[in-house]
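First, one chain by itself in structure tokens, the form predicted alone.
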Amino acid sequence: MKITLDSPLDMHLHLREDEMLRNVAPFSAKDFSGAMIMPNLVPPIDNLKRLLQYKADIYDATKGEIFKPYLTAFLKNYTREELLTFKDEIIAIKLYPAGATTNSDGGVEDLSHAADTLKLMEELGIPLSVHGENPKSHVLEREKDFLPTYEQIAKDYPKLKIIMEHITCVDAVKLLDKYDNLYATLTVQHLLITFDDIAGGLLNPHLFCKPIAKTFEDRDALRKLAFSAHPKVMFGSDSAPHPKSSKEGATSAAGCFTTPIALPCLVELFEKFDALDNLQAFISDNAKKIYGINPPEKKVTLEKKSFIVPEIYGDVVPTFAGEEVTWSVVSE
């Protein structure tokens, strides 16, 4: 049994820089036609020169593959002139609450401080991508406690397209259809696991990410969105590689490296719940409509052939290392 996907897209991806970029980017370029790349580097992507260099580095790391990186900029106070220079080079601007996740210390502490930039983005048609967590709340409540901020932005800027990234809870699902300008991405890990998988037995640091996975009820709500190919929802892996030494130790960095197993796991899951007919929309078609993009044409075929997830890629341990997945990407 085989399935072919047309131009699959990953609309939330971390590629890092330098050696890590060269290690992980080829996996995305092999399985996806394009991806939306996050800007939370050190220093962040917040000016045109830095963005263009990063874009060149990504193309260099993925050369030989059909793959388009859709770049984003780190939200700060931009002038109209700065945004105009960015507009044709980015797909969105990313809002990080200060301290919410990896490399977000320079993020937004008070939304009112970004009001002028958000107004300009609304006027210029630049979407807002958001890491929706309140870092001052309990870890399991951070996304829920951020939802009033989504509502505030949606009401204050009704023509601003707002993407609620990697949503994880029932309350976020309920909010999605309340405002016309709200959209969302879903990760593969949040469709598969709950908090119990992370900490219900022995602690599994390679399933630890932010927002953290939550309850069975939350996971089921996310699955319902994905399996129905809800038109305001698209796939975004939030694949976030860290060296093994940063994941396994006294502390563990937040992030799941899912890129090498994302498509096989999604096909396996959608098949299990008799939803394969809606996978194309979830993995590509919805994103093309939401962002108004035309990614490179690329066919990716998977076959029902089991493989064991490698224990490590370079110095990065993938999600579900050592476990069996029943679908594989067909090598050309």
Ligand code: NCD
The other form holds:
Amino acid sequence: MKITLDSPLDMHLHLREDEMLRNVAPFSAKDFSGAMIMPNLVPPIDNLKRLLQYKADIYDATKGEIFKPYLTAFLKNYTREELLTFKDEIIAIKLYPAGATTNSDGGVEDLSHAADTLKLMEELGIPLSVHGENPKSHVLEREKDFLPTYEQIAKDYPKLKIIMEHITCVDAVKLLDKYDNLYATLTVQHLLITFDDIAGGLLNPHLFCKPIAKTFEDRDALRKLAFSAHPKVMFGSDSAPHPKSSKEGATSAAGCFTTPIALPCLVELFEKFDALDNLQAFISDNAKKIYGINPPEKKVTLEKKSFIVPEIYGDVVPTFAGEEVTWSVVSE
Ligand code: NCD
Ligand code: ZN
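Alright, leaving the form predicted alone aside, put up the form predicted in complex with the named molecule.
Then the entire complex follows, led off by the chain already shown.
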């Protein structure tokens, strides 16, 4: 049995820089036609020069594949002039609450400080991508506690497209339909796991990411959205590689490297719940409409043929290392 996807897109991806970029980017470029690339580098992506250099580095790391990187900039107070210099190089601007996740220390402390920039983005038609967690809350409540902020932005900037990235809780699912200008991405790990898989038995650092996976009720609400290919929802892996030494130690960095298993696991899951007919919309068509993009034409075929997830790629341990997945990507 085979299934062919048309121009699959990953609308939330961390590619990093330098050696890590060269290690992980080819996996995205093999399986996807394009991806929205996160700007949380050190220093963050926040000016034209850096955008152009990063774009060139990504093309370099993915040479020989059909793969379009859709870049983002890190939200800070930008003037109109600044925004105009790089508006055409980005698909969105990413808001990180200060301290919420990896490399977010330079993020937003108080949203009122970003009001002028958000107004300009609304006027210029630049979508706002958001890591929606309140870093001061309990780790399991951080997303829920951020929802009033989503509501406030949605009301204050009705023409601004707001993407609730990697949503993980049932209350975020409920909020999605309350405002026309709210959209969401879903990762593969949050469709598959709960907090139990991370910390219910032996601690598994390779399933640890922000926001952290939550309850069965939350997971099932996310599944319902994905399986119905809700038109305001897109796939965004949030694949976030860290070296093995940063994941397996006294402390563990947040982020799961899911790119190599993303499509096989999604096909497996959608098949199991008899939702394969909606996978194309979830993996590409919805994103094309929401962002108004036209990614390069690329067919990606998967076959029902199992593969054992490798233990390591370079120095990065992939999610589900050593486990069997029943589908494999076989061709472009
Ligand atoms: C991401 C990373 O490592 O850059 N980590 C994560 O747990 N998802 C940052 C992010 O998107 O939160
Ligand atoms: Zn992310």
